[in-house]
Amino acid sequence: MMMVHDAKKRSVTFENETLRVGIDYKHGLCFSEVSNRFFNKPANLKRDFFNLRLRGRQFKSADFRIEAVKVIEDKAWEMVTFFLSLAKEKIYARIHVINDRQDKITVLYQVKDDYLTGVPTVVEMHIPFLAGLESGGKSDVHYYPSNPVTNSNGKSIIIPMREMFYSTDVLLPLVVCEEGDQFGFMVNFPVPSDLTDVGAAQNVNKLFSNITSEKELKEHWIQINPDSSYNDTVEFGIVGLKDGWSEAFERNRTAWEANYDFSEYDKPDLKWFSECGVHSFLFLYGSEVLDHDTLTIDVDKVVKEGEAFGGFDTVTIWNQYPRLGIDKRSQWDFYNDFPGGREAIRKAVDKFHEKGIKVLLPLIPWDRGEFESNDDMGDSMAQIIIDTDADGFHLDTMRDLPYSIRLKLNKVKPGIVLETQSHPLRKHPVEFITTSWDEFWYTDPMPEVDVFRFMNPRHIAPVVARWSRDEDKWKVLKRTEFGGAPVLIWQDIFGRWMPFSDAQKARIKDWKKTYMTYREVYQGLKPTPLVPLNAKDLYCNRFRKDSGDQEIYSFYNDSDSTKQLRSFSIDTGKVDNVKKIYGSGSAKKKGNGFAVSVAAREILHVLVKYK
C-alpha cells in the first residue's frame, strides 16, 4: 500500500486495498493502467488524463510540457502533482493524484488561463479515461450518474433531486461493472458548491454528474472556467468494486451520510410520523371535510372516508389559498375567521386525536407580511400550536425553514413534524426537516424511483400526485409500492374533485396493511434501488431490516406479458424462507435464492428470511 515514484523511468505507481494505478509521463501525461485489485487483471491501459478545446483547437495532455513533478506523503495520504504548461496558448495546469492509502484514488485538475488575448477564453475539457472506462472483465455493464438504469423509452428511472438555484449533494456515482455485476469501478464527482450557476462555481463537477447516457459520456466536453489563478475545476474519486452496483450504492450513501447529523430523526417524539401509512390532504372549505349546514369540521365523515383507504393516519387541513389574497387578511387571520375561530379548529383537532389521527396545518411562506420577520412568523406558528394542539406543519412550496422556528415550536410542543413540499437539498435542512412530499404532477411515473428515498431512508416521504386521473393514479400507486413508501390522498384540489376509484381505495388499503406489517424492513437504513437482474423490462428494489435477518424485494414488470426470473441468487445470508407478501405473481425458494413470476405491468413483493 505505497506509492513508488521512479524518476528515471518517469513513472508513478499507487496501490491501495482496491486499486492499482500506474502513471507514465515519459511522452506526456497518461494513465499506464487503472486496475481493480480484486479482479487482478490490468485494465484501462494508456489513457490520456485530459483533452482541452479552446480557440478552435484541441490539445491532448501529451501536448503539454511537464515542468515539474512533486511528490508529497504523510501517514495518511500520498500525492503526486504534475505541473504542466501550454505556453503558446498561456494555459497551465496542475494535476494532483492522491491515494488515501485505503481504497480510493482522487484525481484533481486545476487549470489557469493567463489571458492570451487579454480576456479569459472559453475552455472545454474531455477526460478520455472516463469516456472509455472499462471494468477489465469480458463484458461491461454501465451505470451512469443520475441514470443507472433506463426504461424501454430510454428515460431515467432513478429520479434525481429537483434543483432550482441551489444544488444538492445527493448524487449518484458513475459505476462500471462486468456482466456478473461484481468487479468494476465506482467514480464520484464531489460538488462542494451550493449553486447550480456553473459560472459562479469554481468546481464544475456538477456537469459530469449530469451525464445521463453512454453516448454522452463518451462524447462529453465540459466547459470549465479557468482564470488567472488556479481554480479547482474538476475532481473525481475512483474505487475498485468487488460486489458491483449494490456495493457502489452503499459506499456512496455511507460517504454522503458521513457529512450529516441525523440525531433529529432519532428523537422519540418525532417517531410517530414513521408509523403512518396513509396521509390525507383536505381543503377545509370543501364538502369532503366541512359540514356546510353547521359550518363545522365533520371529523366523523373524514374518518369514515378514510376507512376505505385503510384509515387515515394524518390529515392536513388547508384553510387559506386560493381564498388568500383577495383582501388584506393574512394566513393567520384565516385561522381566526373560520366559523368559531381557532377554538373550533381546536375542537376538531381534539376529536381527530381521539380517533388516533394526527393533524398538520399549512404554512404559506409567500404570504409573509411586509414587516413580518422570521422571528414573527415563528411566534405565529407557535401560537397556532398553542391554540389548536396540532401536530405539525406542511410547509407549502418550501425546502427549508429557519432553525429558530424549530426551537420555538419545541418549547410549546415537542414532536411537531415539519413537512416540506419538496425534498430538502443540503446540510442543515436535511438534518432537521424529517419528512417531505414525494410529489408528482404531470410525469409518467413507472417504472421510477426517488433517489432521496434510498439515499436517506430515515426521511419518510409520502407519495402524492395531485392532478392524476384514473390511469395515472394506478401508476402513482404502483410507484408508491415499488418504492416501499407511504401514500398521501388528495382528492379535493382546491375545488376540483379528483377522487380515487373503489378499486384504487381497496389497493391502497391492502398496501397500507403490508407496509405497516413490514415497516421495519421497508424503513431499514440500507435499501438498494434497482438491483441488477439482467432481465429485460423487469426491475427490482431491495429493502433490508436493520437486524439483517429479513429483506423484501419489490419487483415491477414493465411489459404486457408475465415475466419470470428463474433464479435470483442471494449472497447476503443463508436463505431460510421465501414468501410472497404483496402483489400479482408468485415466488418460491430455489437454492440460496428464489424464483419469481410477475404479472404484466404489476408489482410483486417477496419477503426473504435468513437463518
Second form
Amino acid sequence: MMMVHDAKKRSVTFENETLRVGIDYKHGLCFSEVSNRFFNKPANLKRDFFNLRLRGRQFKSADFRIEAVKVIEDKAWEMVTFFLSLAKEKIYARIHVINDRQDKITVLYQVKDDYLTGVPTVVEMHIPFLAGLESGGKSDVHYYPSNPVTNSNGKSIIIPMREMFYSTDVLLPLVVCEEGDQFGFMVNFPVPSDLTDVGAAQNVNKLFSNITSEKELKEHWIQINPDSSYNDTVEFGIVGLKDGWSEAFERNRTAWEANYDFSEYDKPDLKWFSECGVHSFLFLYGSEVLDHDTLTIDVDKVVKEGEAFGGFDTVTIWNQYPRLGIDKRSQWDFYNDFPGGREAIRKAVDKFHEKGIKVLLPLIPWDRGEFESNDDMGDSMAQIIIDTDADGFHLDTMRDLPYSIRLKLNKVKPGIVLETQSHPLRKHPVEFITTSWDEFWYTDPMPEVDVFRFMNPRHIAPVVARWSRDEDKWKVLKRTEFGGAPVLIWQDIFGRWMPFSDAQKARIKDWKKTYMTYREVYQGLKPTPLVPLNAKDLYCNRFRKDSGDQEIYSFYNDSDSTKQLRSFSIDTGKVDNVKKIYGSGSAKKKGNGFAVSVAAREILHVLVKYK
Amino acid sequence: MNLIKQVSVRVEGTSYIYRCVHRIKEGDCQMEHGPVPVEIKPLLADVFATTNEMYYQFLQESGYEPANPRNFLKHWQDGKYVEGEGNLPVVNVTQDDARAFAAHYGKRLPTEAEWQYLAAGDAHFKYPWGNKKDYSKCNVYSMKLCDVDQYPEGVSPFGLYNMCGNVWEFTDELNYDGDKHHYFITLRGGTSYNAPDYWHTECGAIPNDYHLKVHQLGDAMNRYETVGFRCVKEVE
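Having seen the form predicted on its own, the form predicted in complex with its partner chain:
Every component of the complex follows; first up is the chain already shown.
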C-alpha cells in the first residue's frame, strides 16, 4: 500500500483498500489509472487533471510547466503535490493528491492568480477526469449529485434541500456504477461555503454538487475564484464501491454525520415527538377549533375530528399570521387578547394533555418589535410556556434560533420541541432543531423522496402540503407512506377550508397504525432511498431497524397497471420471513429475498425479518 | 382647542360597477368582490372620521358600555381621551362599538360598496384625490394619528377627509363563510401605522378599491389602535 514515486518515469502510483491510482506527469498531469480494487478492471485511463479557460484561451495541464513534485507521508496519509505554473498568464497551481491509506483519495486544487491585468479575472476550470468518470465495467449508471435518480419521464425524484442563498451541506455525491449496481466510484464534493453565491467563495465545489445530468458533467466549466494566494479552489474525494448506490448513500451520510453531534435527538424528554404519527395544524379563528358562541377552544371537537385520522398526537394552535400588523400588538399581545387571555389557552392545553395530545404554539420570527432582542424573545417564549404549559414551538419561517433560547426553554420545562417550517440547512440548528416540516408546494410529488428524511432519519419531519386539493392530497398521502413518515393535517389554511375526504382520513388512520406499529423500523438510522430495482416505474425505499433484524421495503408503482418484481434478492442477511404490512399488492418469500406485486399507482410495504 | 364638529354631505343615489380587490395574504377572501352593479341610495355621509370627542359625547349621552370592555378605548384615561386628542379619530373600538355610536345618531356604518363610492366617486378614482399615489395628501407611514380635518388636499370627490391613511375604517358587513366557518370583516383606507415586516399587514396609502380581510376573535382582539370609522345616514 505504499506510494511509489518514479522520478525518472515521472509517475506516481499508490493503492488503498478500494482504489488503485496512477498519476503520470510526463506531459501535463494526468491520471494514468483510477481503478476500483474490488472490480479489478482498469478504469479512467489517461485522464487530464484539469483544463483552464481565461481571457478567451483554453489551457490543458500540459500547457503548464511542472516546477516541482513533492512526495510526503506521515503516519496516516501519503501525499503527492505538483507545483505548476503558467507564467505568461501569471497563473499558478498546487495540486495535491492525498491517500488516506484506507479507502479514499482526496484531490485538492489550489490555484493562484497574480493578476496579469492588475485585477481579478474570470477563470474557469474543467476536470476531464470527472467528465469521463467510468466504472471500468459495462453500461455505466451515473447518479448525478443534484439529480441522482429520475423517474421514467426523466423527472428528478430525490428532492434536495430548499436553499435560498444559505447553503446546505446535505448534499449527494457523484456516483458511477457498472450495470449490476455494485462496482464503481463515489466522488464527493465537500462544501465549506455558507453561501450559494459561489462567486463569493474560493472553494467552488458547490458548483459540482449542482450537476444534474451527463451533459452538465461532461461539459462543465466551473468558474473558480482564485486570488493571489494558494487557497482551496476545488476539492473532491474518491472511494471505490462494491455495493453501488446503497453503499454510496450510506458512506455519504456517514461522512456528513461525522460533522454533527446529534445527542439532542437522544434526550429522553424530546423523544415524545418521535412517537407521534399524525399532527394537526389548527387555525384558531375557524370553527374547526373555536366555538364561536363561547369563544373558547373546543378541545372535544378537535379530538373528535382527529379520531377519523387515527387520533391527533399533536396540535399546533395558530393565532397570529395573517392578522399581525394591523396595529403594533405583537404575537405575545395576541395571547393576552385571546378571549380569556393566557388562562383560557392554558385550560385548553390542559384538556389536550388529558386527551394525550401535545400542543405546539407558533413563534413568528418576523414579528419582532424594533426593541425586541433575542433575549427578550427568549423570555417571552419561556413565559408563554410557563403560562400555558405548551409542549413546543413551531418556528414558522425560521431555519435557525439563537441557542440561548433553547437554553431558556430548558429551564422552564423539559421536552420543549422546536420545529421549523423548512429543514435546518447546516451547522448547529441541524443539531438542536429536532423536527421540521417536510413541506412542498407543487402538485405532482410522486414518486419522490425528501433527501433530508434519509440523510438525517432521526429528524422526524411530518409531511405537509398546505394547498393540495383532492387529487393532490392522495399524492401527499402516498408520498408520506412511501417515505415512511408522519403526516401533518392542515385543513383550515388561514381561513380557507381545504378538508380531507372521508376516504383519505381512513387511509391516514390505517397508515398511522402501520407507522406506529413499525416505528422503530421506519425510524432506523440507516434507510436507503430509491434502492435500484431495474424495474420500470417501480420504486422502492428501504428502512432498517437499528437492531438489524428487520427491514421494511416501501414500494410505489408509478404506472397504470400492476407491477411485478419477480425476484429481489438480499445479501445483507438470511431472510426468515416476508410479510406485506401495508398497501395494495402482495409479497412472498423467494430464495433469500422476495417477490412482490404492486397495484397500479399504489403503495406496498413489505416487512422482512432476518434470522 | 377647537373641537371639530361632524359635518355631513349629501351624496345622491346612483349605481356603479363595484369591484374590490382583496389584498392577497394566504387564506383568500370568501365574499363577493365584483365586478357587479350596485345601487347606492342617497346618503348623508360624514365628512370626518368619528373623533374621540364625538365618541366621548356619545358615551355621555347614551351610557353605552360594551359587554366586554377589554381594550375598549384603552388609549383614554379616567373615562376620557387625553387632553389635546379630542380631534383624533377614535380607535380601540369594535365594529359593534362603532355601530352603537352610529345607531345612537340614527346613522349606520357604510357598506363596502358605499364606502368605496364615497372614496372613489363616479370616476373610480384609485385614491380619494385621483389616480396617482401622493403621500403629501394623506397621513401614512408617520406612525401617529392626526386630527381628522388634516390633509384637505386629499379629500374624496365628495369632500370626505382622510379616506386614505390616518386610520383604517370599519365597514358595515360582518362576513361569515359557512362550513368550518370564520367570521371576518374588511377594513378600508390604510393607516398611519407601518408594521415593520413584509409578512405583516400592508400599510400605507391603500387604494380605494382594496380591502383588508380581518378574522374576528373576541372584542379584545377586535379593537385596534389603528382602526376607526365614519358613518352614513340614509335619506330620501
